[in-house]
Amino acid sequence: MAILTMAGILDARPRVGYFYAGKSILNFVAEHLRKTKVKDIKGLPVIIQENTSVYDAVVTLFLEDVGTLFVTNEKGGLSGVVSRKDLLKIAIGNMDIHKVPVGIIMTRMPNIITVSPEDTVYEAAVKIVEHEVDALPVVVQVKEDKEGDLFYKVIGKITKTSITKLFVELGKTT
């Protein structure tokens, strides 16, 4: 009863007792997804440099057990994203993957979909579904002192798996 009351499905009043508040479990889940911020469930990003070879990127992908690598430039700003599919395409071609840098095959800004730490998990999930990607970089906008250029610094990642873990946690509490 306490869990159902905390979830808002039941309400309690003195001398009346418990009664149905009109809220379903689905409403509870939807409300939780709209309240939970990306910063609360983000994971650690795996970051490589633009000049990293495709071979080294493949090795990093397997060693870190991830599906997406985030690529930064010499200033530390997000410049690209490399997925398993990108690496597989180049690896089965006739190119020498020891010599080709990931900067050539990566998806570049501004074609990268990002989220901020203050976005909701729901907003992140919508972006993942709409753009058919496995992971999104969690970024903050940084202004460089010298030239005054703005760039995105990667501070985390949100993936299909991190969102699924949130659903599993919600399932345990309801």
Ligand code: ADP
Given for the second form:
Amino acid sequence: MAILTMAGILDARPRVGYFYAGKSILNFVAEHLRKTKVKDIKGLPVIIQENTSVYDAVVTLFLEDVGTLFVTNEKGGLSGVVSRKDLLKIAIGNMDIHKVPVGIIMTRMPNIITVSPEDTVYEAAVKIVEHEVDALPVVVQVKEDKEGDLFYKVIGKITKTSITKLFVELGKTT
Ligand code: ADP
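Let me have the form predicted in complex with the ligand next, following on from the form predicted on its own.
Everything in the complex follows now, all chains and molecules, and the chain you saw is the first one.
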């Protein structure tokens, strides 16, 4: 009752008791998704370098128990993303995966879909669905010293699992 009252779904009046306050549980969920920010639920990103071999990338995938690896260039800026299927595709070919660097097979900037820490979880979920990807790097734009180029620093990740975990939390309280 207390949670439903706090959420605005029920209201309480003396001698009247609890009554429906007009706000649906769906409204409550929608509000929560739009109120929760990416920075509140982001996870730790697993980052590799462009010159990491495909073999080492596969090993990293298993050791870190993740499905997506984020790739940075020598300056530490986001340069690409490697997914499970990117690695499978090259692994079933005839190339020597000890020699091929992930820089060759990754999806490259500027085609990477990113989110910022201040974006809402709803915006992140929409990007995941629209672009049909499993994970988004959470980035901040940093001004680079030498050339003055702007580049993205990866500070986290939002995955389908992060969003599912939020739904589990919502399920517990509603
Ligand atoms: P998989 O298909 O391996 O299960 P995804 O659906 O996440 O994983 O990846 C599909 C394709 O999209 C892959 O080629 C991958 O490199 C690319 N990709 C994954 N995440 C992103 C992203 N955030 N931005 C752009 N491309 C991505």
